[in-house]
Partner chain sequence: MAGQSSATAARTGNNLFLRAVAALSTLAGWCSAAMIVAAVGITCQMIFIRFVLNGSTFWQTEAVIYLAIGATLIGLPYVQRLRGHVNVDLVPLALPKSARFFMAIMTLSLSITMVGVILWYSYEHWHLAYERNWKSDTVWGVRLWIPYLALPVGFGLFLLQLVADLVAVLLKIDQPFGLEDT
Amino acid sequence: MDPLILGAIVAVTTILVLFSGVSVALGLLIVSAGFLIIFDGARSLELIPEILFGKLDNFALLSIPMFIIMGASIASTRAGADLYEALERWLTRVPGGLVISNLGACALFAAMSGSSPATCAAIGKMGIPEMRKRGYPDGVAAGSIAAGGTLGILIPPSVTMIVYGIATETSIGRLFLAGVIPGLLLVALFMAWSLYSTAKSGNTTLLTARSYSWTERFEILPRVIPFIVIIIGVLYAMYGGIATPSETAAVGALLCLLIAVIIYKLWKPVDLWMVLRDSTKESVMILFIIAAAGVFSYMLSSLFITQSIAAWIGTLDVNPWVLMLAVNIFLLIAGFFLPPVAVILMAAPILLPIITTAGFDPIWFAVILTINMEIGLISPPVGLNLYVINGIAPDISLKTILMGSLPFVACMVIAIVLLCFFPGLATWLPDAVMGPRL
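For the sequence shown above, give one chain's structure in the form predicted on its own.
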């Protein structure tokens, strides 16, 4: 059978299996095993255990559970509320300072936790009621938090970037740096829209807030600064050549746990057990998907599907940007239904040969892919962040939350367009810090 036709059959079968409700990892294993048996015989199944465990035999994978523990320890404390209060007190004199405080808190908390739902929950519990109390439109209040929560998968340290780096054998350090400027760009675009939308409402009271004394401003800082210092320290250790990403992640996880215990009194065994339990469950889920995706990639390569797609793309007389548009549409649709980690691990073996053949930079493409995954987090039918916000503020309808999030989706699309016109937004900082790639 022609490998391209076979590839189409594999794609349709995979979609049907995943839509049946089977877990992503198990679904990938079922599809892989089925096609290997059909085309390579039952003896090919003997390779699956070796591929599964071989895919997990990677020192870089240790950074995933460590960063997850780091985020879980922060999410289990009042760090999100303290971060929000600190920014609110310092930005109270800025026009529209409350919505800026919320988005700034989302960006910082997302960088510390790496979890979009955790960011929405931590900042939204205080930010949404406070914004509504002061007269901000429900759409702006809910939409800004839902969108701000997505920044966790782009601003480093990002588990999504680690997964992409492992799947494509790309430097994780470069990927982290590549997300910094686009992440700040998204924060700026979110803030600009929020201020415009607030001012457009015509309610001038929205731009005012209560006054805080200098004592009140400084007294909150000791609770926030340690976490920010840890983030800076982790990045410095990584890029200063002091330690590998896995080693810095382990140190960061330990320090975050210590701060949670010392500053936030998280010393009850049951609380620490919940942090470790939840971190273990999430880590195992991600690692199982990575292992299953390794088998899936082997199946695609064994049946010459990946190679045939790359060769076919190379023979097409198509403008590379038309091809990139098609890839973005595919990623958007996939992000509507599947979690970011699953999309990356399933799509990377197919998309990487396509984008490199078309002359695009894999580091730059990682940022494009991640922003597409962010859009999926605030878009139906899955739209995890939408449901988290609805759980925090059940009196705000899901339709209002969705409509409030759509302008932020437009901001993400604008960011993708800007990155296409100015790819240096993603590639300049990695080259400046780590030197040009050979």
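Could I have the structure of this protein in the form predicted in complex with its partner chain, to go alongside the form predicted on its own above?
Partners and other molecules omitted; one chain follows.
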């Protein structure tokens, strides 16, 4: 059979199987096993345990649980509230101080956590009730946190960047740096929209924040300094020659756990177990998808589908930007339904050759892909962050959260367009810090 037709059959089958409600990882394994039995014979199933084990046999993957622990340990304290409170006391002259502070806190927290739902939960737990208490519209309160939370995978560290780095053999250090400026750009766009919509809601008192004395401003600093120290320390360790990203992650995890225990008095075994339980749950889920996607890509490669698609795309004579648009639409749709890690692992081996043949930069593309995944996190039908917000504030309807998030989706689309016109937004920082590309 022609590998391209076979590829289409695999794609349709995968969609059908995943929509049955089976877990993503097992679904990928079931599809792979089915096609391997048909085309390579039942004996090829004996390779599955080795491939699963082999995909996980990678030191860089270790940083995933570590960066998740960093976020989870801090998220279980009231550190998130401290962060935005401190920002608010210092940003008091900025109009719409509270929502600005919450978004700023999301960005700072994203620099300590590799995952988006954790960022969302950490800031939202205190931030959403506080914003609503002060009269911000529900949609703005919920939407800003849902969107701000997605920064967790764009601002370094980032679990999805690690997975992309491994899947495409791109430097994880560079990928992390590439996310910084686009992350800040998104924060600025989010803030601009929040201010505009708050103003439009007519409640202009919200824009003039309350004032704080210098005593109040300084007394909150000790509660924030540890995080600034962690962020700077981790960055220094990673780019200053102390350790590789994976090793840095372990130091970050240890520091965050210690801060949670010592400063935030998280020493009850039950509380500590909650942190470990949540991190274990998220890490195992992601790592199992990674392993299962390994079997899936073995199947695609063994059936010569990956290679044939790459060759076929090479023969297409289309404008690269049309291609980029098509790729974006594909990623967007995949992101609507699937968790980012699964999309990256299934799409990267097929998309990367397309991207590089068309003359696009894989580091820049990682940022485009990540923003697409961020959109998926706050869009129906499967938007992890929407459900996190729904868990924090059950009395805000899913529809309000969704409508509140939509404008932020527009901000992300604007960011993608800006990145297309100014690729330097993503590539300048990594090149400046780590020297020109290998």
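We call the rigid core the largest set of C-alpha positions that still match within 1.5 Å between the two forms. The shown structure was predicted, so the numbers you read here are calculated from the model rather than taken from an experiment. Numbering follows the first chain given and starts at 1.
If you fit the rigid core between the two forms, you'll see the Cα of V413 move by less than 2 angstroms. After superposing the rigid core, the C-alpha of G135 moves by 2 Å or more between the two forms. In the core-superposed comparison between the two forms, P65 has its Cα shifted by less than 2 Å. On rigid-core superposition between the two forms, the C-alpha of T400 is found to move 3.0 angstrom.
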